[in-house]
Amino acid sequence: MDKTVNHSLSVCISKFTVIIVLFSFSFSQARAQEILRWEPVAPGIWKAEAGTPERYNLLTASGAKPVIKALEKMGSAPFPLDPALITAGIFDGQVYLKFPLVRGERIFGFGLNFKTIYQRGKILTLHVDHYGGTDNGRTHAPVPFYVSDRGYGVFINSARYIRVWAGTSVNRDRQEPSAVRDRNTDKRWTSAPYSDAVDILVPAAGCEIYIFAGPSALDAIRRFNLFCGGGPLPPRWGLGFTQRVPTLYTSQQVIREAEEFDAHNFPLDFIGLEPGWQSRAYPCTFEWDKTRYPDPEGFVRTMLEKGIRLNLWTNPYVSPESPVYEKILPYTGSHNVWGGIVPDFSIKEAQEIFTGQLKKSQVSIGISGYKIDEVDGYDRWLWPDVAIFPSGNSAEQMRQTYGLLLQRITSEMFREANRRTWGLTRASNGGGVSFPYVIYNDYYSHEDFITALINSGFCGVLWTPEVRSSKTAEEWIRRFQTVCFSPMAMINAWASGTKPWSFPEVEDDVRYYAYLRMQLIPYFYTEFAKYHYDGTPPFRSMVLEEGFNPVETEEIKNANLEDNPYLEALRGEIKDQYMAGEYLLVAPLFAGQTSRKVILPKGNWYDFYTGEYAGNGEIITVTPGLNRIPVFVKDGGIIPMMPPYSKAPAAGKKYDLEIRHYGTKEGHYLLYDDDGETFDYEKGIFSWREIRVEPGKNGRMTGSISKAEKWKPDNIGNVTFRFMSLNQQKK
């Protein structure tokens, strides 16, 4: 056989189909001929199959359904890559994929990373696991999706442990020949030469590949999110404040906890009960402990009468003492976890037995959601990769999708009851965009929590930088400030027993931010509606903000970047400030900091609290004091705020609005409204109210809000406008 590379390529590009024919490489062992046929599946989205894809994958596990109307509204776009530079091959029963990179290109994503935003120069194994402190691909949501600042995204739909070389490997047939340098004499020699490709290894006989067009990176992310069903629309109460109580609390202690919140004048919408609510845990019975909760139905009713909903911790491993043990046993895997059996939730019978117990014992009496724990790892106690499951799906596939399956079946359970839920999970993956769950973990670095919040916007998941405990009042208030600008405003006191007022010296400041969170519910609720209807992540990186120009550190600026992709990837990496919705730029401070630099995108920006001008496309230094987290609003920004209620408005309850306008530009905002609790919005029972701020006849800014359409929700009471930057007040 000829030892040279025998490479024949045929490319056909049309409005409808892109075909790549890639013939075998004839090295010592040949890779099988592979044909990638790129078929459009939605506007700006193409699919190809390499090899023979497995029947079970991330999209089948999640049940994700594309939101075609929203994708059609985005419009078409051209295929964003040169198809001749996308290659595939099958070797040793595995799929080899290669996607091109160009110089200066930055890529983001590959799941919920905690340390870095830029992923070029990384070697990853995308593997569901508890995050262990290193961005190596083992994380709670190792979503095999990446997006480029050149305006496209790539998704590998496989429930396998996918290997990624994100701009690290150097193929000898690369487009740009590699420079050969003598380490003895050439100071430019590097151990990490320039790479022009993302190489991916899928350990399966085939997989599906999706390409998402832009034109911008945010547009590619929006298409991905909409293709996976669009983001969740939480109940309005889910955006309020939540406290998780210590593990062995009794029903009376939980009631007293709610009364303490009232006594200290703190808002509270839902309380999380930890393992002690169950008669046995690790593994679980999914039954109430009658010594701590002798009257579950009466207890839940009492809490609901107080306006407090309850969220229950659980893991899915079934105790021999559970009433469903015998029924579900035939549908479980070969290995136990903590002595409990492991249901195969890809089997309908297992789903029905499990959710039947939850409905009977909990949901039917008014429980509002779940915290799904321990579905991520560690290897030392979770089932091994040699485990066998009755569905025939491999242990590896079950590991990658177990969090998806639990989210899916519990979400559908609440949908059947026409009640929205808002919960927590330890694991998710590609396809899980629409599930009403926020990821959390036991890793507790405040700085890394913010980086994770930023990265969540690249991969279709939600993350909360929850507050558990703190060594000082300074750390406490800094953590609390950031959690109020996240998907779930939560203190998790399961082990510490902490309360919002645990540090009296900052109690007033903590209370201020708890109520600020409540005031911002109309804004955040609308931003989640955008996530649901048009795929825009509510919390996202600055690199997705128009006009943002990251800067280089002096160390990197002066380094030799010619052939070092790692340093190139780090240029201007900003991982400690982010966008919260359309208009708010949040720049947290951490314990020990009294000041920080903030990079403002182009355009005028204003201080959220005062309306004062902050800067335009520049780096500013802020010294806000302990009682403030720096927040800035872009010119023309409109922030709808409600009064500082202690609880989110219930369905049908009207609330007043103070609409703040910042800067000197005209403003326009669509405010979303529905009943806040049910799925009736899927029947069209929702409204978008248009808010406008523009100069009046006297030249002064004036504001208006459109009337609710007939037969549409109308929960807005009195409306006032506050012009923060012009010191004007519309009466």
Second form
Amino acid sequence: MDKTVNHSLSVCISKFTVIIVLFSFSFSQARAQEILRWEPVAPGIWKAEAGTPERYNLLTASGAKPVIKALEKMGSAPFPLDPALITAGIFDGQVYLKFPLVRGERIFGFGLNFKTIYQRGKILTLHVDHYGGTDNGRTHAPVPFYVSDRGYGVFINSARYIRVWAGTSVNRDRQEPSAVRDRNTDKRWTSAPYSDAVDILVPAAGCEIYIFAGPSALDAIRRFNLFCGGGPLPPRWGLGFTQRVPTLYTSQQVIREAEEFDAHNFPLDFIGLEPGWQSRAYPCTFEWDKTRYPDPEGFVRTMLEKGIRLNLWTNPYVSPESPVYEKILPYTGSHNVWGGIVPDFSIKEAQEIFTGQLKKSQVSIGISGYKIDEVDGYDRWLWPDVAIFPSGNSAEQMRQTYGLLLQRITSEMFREANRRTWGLTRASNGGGVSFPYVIYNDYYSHEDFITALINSGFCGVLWTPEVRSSKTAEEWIRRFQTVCFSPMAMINAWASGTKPWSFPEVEDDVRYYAYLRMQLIPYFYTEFAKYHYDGTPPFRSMVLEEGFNPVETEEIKNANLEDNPYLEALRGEIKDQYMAGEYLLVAPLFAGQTSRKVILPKGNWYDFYTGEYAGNGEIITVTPGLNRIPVFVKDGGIIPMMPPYSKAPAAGKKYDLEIRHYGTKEGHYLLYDDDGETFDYEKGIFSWREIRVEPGKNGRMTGSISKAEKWKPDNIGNVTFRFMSLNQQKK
Ligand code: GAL
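Rather than the form predicted on its own that you just supplied, could I have the structure of the form predicted in complex with beta-D-galactopyranose (GAL)?
Full complex below, order starting with the chain above.
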């Protein structure tokens, strides 16, 4: 053979070999997803990496730091899933993940959904956006975390638009083959045969995956929350009542508003100023408007002297007329929003220029917090996905983390000043658990607001079902009642100009609930402390409550769930009643309803207002009248309440306690106390006071509360015990 022929033959063979190798490589990759290698990172928490994870992700954007001590207290737990059934592969430059599901398993979470609790069967694209009326993944906090009633949680740490098939796909090679039915003749035919997997697509070269052990679903949530820093501890005043005034109010009108609250005998802890406090808005200057607020310092001082704090609305888009425009310009993205430049808040310089202005003009004169608006969507209002940011983070990553970044840098300003803040945000995401911000939006379905409140507890965020306006007095009081059992008791009158007394027919009832909220501050404050120290969400779904979630029986599986709400509840889809703290079960009514069903978990439950026995593991029907929102207390429940003050007690101010006990069981409660305003609790300056209710020598229930430890905060004055169910005990 001559040399040239030989050469071309070998070229041909080697080309052929390359083709074969490439072909078999892609073929085997397409078939064999890899099993992930799990590495423990904290007790009951494991991490794995698929592909090459990106450096910028939800945890780096939020700066979340695990609370290792609290996690250690929870103890270790076995890996909650069969690791062989969790697979990952990189195809098409993206991460393909698969997690197992078993029959009857329910999953919850995937962020702040408004219509559904039960997420199995959903197809979602987790994308920060203003909620648009459908649970499709586009929402204010599309947290890529889900939790299973089999007692584990899964978190995907990626700031990408993650796609999820939550138990909808049927894998050809799955162990339990689908029943194949004939649609022509078999009534049981379904277009969606049983699926045993959660499939997740992360459009990135890699990502981190975390698994959280139980044993219960609530434990998995607690581990997730603690891993992300634990919940925020609000200032005590943050749990008081707040009113947001019309957008163009002047300082004089705001002062008058506070006086009117006094005149009408309504509590008020902080007022929110809407866009008109700024000289220009949409885009913003971050400067006081000189006509409406000629003397900001004097105005803030006057309000603080009245015991009223101020919260300021802003969006982050910088007007050419802002004093920081020129300085921040080099650190902004390629596209504008409402004619304003868009700071790249993942860059230190942008953070410093922005917070420098806020500190100088507002925080230093005593402003106590912000409402961070417009960091969620809609697409047509924000930058497009082709925008370029100077940090090199993609427009998509910026969209997924913008709310996180703003919460982080603004809360940092208050920490530096050793003052706690309590604000509002319209976007958050995984990792944002510890930020002192409550999510709100422009959507206004009362029912869906309650579903969102329930879902917030699955994904480490807080939500307020804010009250704005109402068509009727009935709607007004119904909305008002629920906002008093939420993380922020607020009327947002920016457009409506409503006041708590706007509907005179129900003014007394509104006042009653505003003051009840104030009385419940010691209880809610402690429940938030549990969120902070133990990771337990203060507002959460009934499915996380023991005794509510029995195993699905054959009867339930086969039942027509449509016409049996109790069976529906057992499947987890109960979205109109929830737990507020350890002991309270809240069952709101909506306009048009005069009665409703309430599902009481196993164990005795008592009426909050009267202490009367209400039921045990059953469905009851209540007909409460407009002046009551049904609230029930667990047997042995202890509810510490303070007098109906119009303001939350200031640091160091003593307050009396009425400690209520419900039911017949002995009661035990740890009451949290600190100065309520600073971060000194991080230095150990807090106390847990032990409350006990048990039979005394004479067999009668008696209550006791432990003394505060030496040198620890002691804000509690006189204590009285009230045994709410004592008379009913004889029955
Ligand atoms: C909206 C916000 C409202 C109000 C308004 C003021 O975006 O959701 O609560 O603040 O802006 O312009």
